[in-house]
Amino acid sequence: MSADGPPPGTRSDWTIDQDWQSYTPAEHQVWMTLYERQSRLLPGRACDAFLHGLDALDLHRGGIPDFSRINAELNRLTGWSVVAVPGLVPDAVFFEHLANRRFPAGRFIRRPAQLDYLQEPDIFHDVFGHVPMLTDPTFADYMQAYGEGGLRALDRGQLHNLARLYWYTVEFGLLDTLQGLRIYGAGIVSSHAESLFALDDPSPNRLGFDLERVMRTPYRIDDFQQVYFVIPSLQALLDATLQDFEALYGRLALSGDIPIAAIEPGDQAFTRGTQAYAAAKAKMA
């Protein structure tokens, strides 16, 4: 990936053709294996908005989804579309796509030996994990607002704080419902192991969402999370993001990070985790 611009064969906005016809039967089978495993696991764990999105987009039909097919329904529901990109894209490009209701997705899929873990997001994580939530009007508005906020954060040099908001909501967020905690974050719903860990394991803290608290909290990129933040509703998440961030960024510039496993006096603790998993992994390191 070039630091000065998109790689050869990529458009100026870093998009490429999905080239759906080039997927092999083996690649389609990987998608089906992952889809069937997660679709069996997620009822009663994933939030209703995600499950409704799966149904609306019919993501199991014919293996790896053809973006042109799912975009017709996605655009009808919320005005969003999925665009193929060659891999991770620069922050400014990513935010520009979100701000214009385009979700950038990698077109490659993991190999059969990588079903349970892949370092770089593939099409299963990006499309199965992220896109169903984009059928929900409130969450779709949140993602657009996040993209617009990202473009502003780049100018302030506080992108690391905003990245934490994305991580703890879009990727690893939990939702409080009358039926109990439910998953809506893509990093959880696309992972068989973390779909279990995030809701069932006694190790992580599960804390009530507070925007400033979240943006002061580092995260794990290489293992299960030590803390998950729980939103009361998708509307509450959107409302928090639509506030003026100028004063917030000023406070964040003066305040320090909160240790990842800490529970602060003002936190709403759904679960006070044992942190046993993280401690065991630290001993093995």
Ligand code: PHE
Given for the second form:
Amino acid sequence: MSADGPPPGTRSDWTIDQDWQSYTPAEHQVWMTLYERQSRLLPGRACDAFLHGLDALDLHRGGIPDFSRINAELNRLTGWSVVAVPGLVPDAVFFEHLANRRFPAGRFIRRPAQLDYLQEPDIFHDVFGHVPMLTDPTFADYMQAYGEGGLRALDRGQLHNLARLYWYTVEFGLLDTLQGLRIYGAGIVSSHAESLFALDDPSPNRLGFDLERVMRTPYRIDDFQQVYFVIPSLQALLDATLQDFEALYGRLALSGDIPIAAIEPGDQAFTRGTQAYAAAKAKMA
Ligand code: PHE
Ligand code: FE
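In place of the form predicted alone, output the structure of the form predicted together with the named molecule.
First the chain shown before, then all remaining chains and molecules of the complex.
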């Protein structure tokens, strides 16, 4: 990632003012459309921690949320806050914010034509997707630890493997509960189509979370995931990452990647996916 400084008008830590007053009615409407669609879909799909967080932060009131309003409650609950940034920020900047319990969120919102898909994370993905989980004390600690681990991994040139952990947990993680699988990943809950696909579609593999296994598995950024990893609890996720990763990074340097759709002998398979979706897409390309 580039070592360029922040763009003009941006502070040295890459934050900007959210400038909530300047959102247009049309922009607020995009938030409300997305909010209504997802909040209808997610009960029984998203995990309790997410749904509680969504309630606690009252994210629907008046369209795009004002960060100063949600920060008052978020700070009280777990000591986290949301800060506005212009878009993707350099890795070191991102990790530094997480390590200090600040979540960097894009201030811009997608256009009405992009309701279902956009490449760069906007405020709906960042705030609706990520922030509710930050009200959970265990997940809040995990995200801070990830930031600290990210800074260390960056120093050691190990970001490649650590990024997969973020992807398969924070963005696309599933949780096993007595009621069945539930979503906690922000990339899923902020996507209408993937909130259905991740739980219901027979195509993807759904495998028990194993730290080293996850860090050996590549991911795709252009389409639905071919594999989701299922954690038994948020506490188990946090516990698995408390160890120093030094030895793990050493092993990962020697062991190869696992093909994205493979199921290994040691895997706990919740679903042996057909991979039909990915196969059909590959044929079209
Ligand atoms: N324990 C990890 C390390 O030693 C840090 C980490 C914590 C990474 C939580 C990811 C998630 O680097
Ligand atoms: Fe994200």
